[in-house]
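Below you'll find only one chain, the form predicted alone, shown as structure tokens.
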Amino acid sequence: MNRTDTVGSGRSFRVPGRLVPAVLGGFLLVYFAFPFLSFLSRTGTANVAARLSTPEAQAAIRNSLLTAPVSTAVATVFGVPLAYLLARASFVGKRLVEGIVVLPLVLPPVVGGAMLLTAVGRFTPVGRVAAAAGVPLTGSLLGVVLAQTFVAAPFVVITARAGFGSVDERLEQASRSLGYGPLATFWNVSLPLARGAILAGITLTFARAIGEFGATMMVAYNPRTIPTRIWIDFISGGIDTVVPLALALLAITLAVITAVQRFGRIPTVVDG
């Protein structure tokens, strides 16, 4: 809708409804793509595919490669269930449940960190108990997945909660009336009218695993993956080294997010 306003002496002109909405946010979008801009003009001074083919760079993309997929597969297989129980169950202590899924996203990343150490560092008795196994908990790849699960799975959990919230219930009580049971009508109904949401939810989980740094410097600062590499490169040589890790970081993520909004039609930003 437009609106008018007159200046002066009868002369108005027409201020477009969605002037004001376009400008604020246009100034967060140049707020966002300036740095983005800024740091790829430092390509051309960095060795990308040099520093890209040492020893350290290819451990840690390696390692980020193998600890994010299977973080987000956790978060996902025990996520989407906790997410679809909120969506639909009410009981006693619910509100206690939603804050303990929120609680990761408010956290700083290091005092996550510091919280997973008091539960299964070396020193406790779940750390002692799995060492003891041969399976630490911490320095190990298990504690990076460990790391990146617990900053990263309230991502899928909120996300297909909310998917979960859009379907009519009236379809899932026609499929219990049609003798299905509740797993069945979870399987058949919910999760397909879901499954936007819930890839959403997988693919900002995935981002958000394969770019943890605080929790998983704490809990497993080796093996190095991509972002603690990054850190330590910048701390030995500054900014231009980081460039070539931080590219491999956002190619994967991008490439990631790319192909399951191609492929599993979930919804972007710019849907209508």
Contents of the next structure:
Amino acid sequence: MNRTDTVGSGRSFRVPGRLVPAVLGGFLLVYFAFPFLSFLSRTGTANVAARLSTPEAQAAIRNSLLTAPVSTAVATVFGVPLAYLLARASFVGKRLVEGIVVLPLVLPPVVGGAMLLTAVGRFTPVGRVAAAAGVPLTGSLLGVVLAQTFVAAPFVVITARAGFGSVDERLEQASRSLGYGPLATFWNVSLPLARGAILAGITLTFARAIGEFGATMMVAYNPRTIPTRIWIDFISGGIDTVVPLALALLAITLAVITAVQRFGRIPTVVDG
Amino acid sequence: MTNETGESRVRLAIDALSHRYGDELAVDDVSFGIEAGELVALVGPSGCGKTTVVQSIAGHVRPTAGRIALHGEDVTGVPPEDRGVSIVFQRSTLYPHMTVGENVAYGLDARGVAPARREALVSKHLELVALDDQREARPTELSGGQRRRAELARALAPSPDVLLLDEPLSALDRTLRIRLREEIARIQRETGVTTLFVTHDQEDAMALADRLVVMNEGRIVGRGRPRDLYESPPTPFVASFLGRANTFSATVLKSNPLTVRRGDETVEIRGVKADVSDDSTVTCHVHPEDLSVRPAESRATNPSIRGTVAHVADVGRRYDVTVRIGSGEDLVAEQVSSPPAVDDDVAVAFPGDRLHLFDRDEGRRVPLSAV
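What would you give as the form predicted in complex with the partner chain, now that the form predicted alone is on the page?
Once more the chain from above appears, this time first in line as the rest of the complex follows.
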């Protein structure tokens, strides 16, 4: 039998290999970019500088700049060790722990906020004690931090875990055999080698935290952050009143991402 | 194993080591020792449990049972960082965020070596592996062979009591492997470091080691000097693993002179008697270089087995002639020149004293002696 007979057909029509994914991906890109551009095109109609200099806007920016870094720091300090454990250790109930980690991701933020209220709200035991001690856990900057951390922390845990997972365990074993204990090995080897992923996780967490609205609205409607302020402006003044603060939020987030990537020297596409 | 002062020379002792992963027994009652300055190779096929043994010695695996002693002191529960055991893995574990020099200095820093002494030790070990001009390079800039040597320098710099080499050559191509093998032999000679070399490659093991420990399916199946093990293998497995699988089964008709029967063929091995009872089933092994192929009808003094040439492979400096001697039984003969053609009827002959005989039921080597 002539072997070419069986595969001969279907050769006349050839689609360039990357055409299909490019077209499909292109649709999504246009869908992302179009609303973005149409929103930006409104900046001319709104008086950006004037609206950003109002006391309400200034307070919102200040509050966001105070809370989001704190939430990110809290998520990182507690989340990176957890990520390391999930990457390295196998233990009974690991599946459960993994489920708990992604719980805030799959919950609608507003529901997450409601849950937080049932845990630390003013009329719960914890909330009452804290309020009596002068540190109310709701309707305060601390409440904003609690809401942001709840919603945003999974990003740093999940991303850092993938980063630790891609570090060959033998590099850590070599460090142990060269005389370093587990903590020194984590500090000298695991952390620097997973740095790219951890920084990416921190960036995602920060972006998520500073933009957090749903849970924040439930736990701390006051004091206002940029997202809650945007909501109030929208309700009272319509779309154009929202543009200046939205741009401010975008600028802050972009600045932080750029700074982290520059400082952390993360390659743009894949981490090296 | 004791010197004149009564002090034991055994540097590392593994005693009744067993390890389970879940239900699977990966290492089963393994015991062996290494004397100071010795280079011992732990050999066996992939998955035989040798890596688990190494990981237990290094302290990265806590064995299910058994003891590991360094200088006669039980270290089974001691963490890796307090053992003084360096390890080089199959794949590079150089730290990409450090220079070659920093990598070599890494183990010295852990021991708080003073800066001046540290620099001197780094230079000394980089010179030892001929990488002194690569001190400031990043590991990614090095070639595969240079990376291996940098790892050796890093492992040796803190003067470990024992150096573990876990398949250090297996990821390299053949030329580089042989060169690095010689390099390892030289470095081991110069430093005198007690070394356990783990490999699945019998050639690397035989070329390097003072002694071999052969493992299969979690157990030790042979130990001794490489040449001794090769020339008088204790089991068919060791014979096949150190040489080549080259066996046929037969039934003993008579033990003096040894006469065996396979199928309708009777083979008398003149001048040799065997310590074996009549009618026992035996596995016979002959190394390929001891076999010669000749025309079927030729009369010869050496014992021979009839067969048909199934395959001839030209491997350059010799031919590997595969002769089918029965259903599913092949023998490979190495021949330097004029190989037979495929489908030729031939006789495979071997000198009687080059035969290795194993009792099938008892699994032991059958001693042969001259009549």
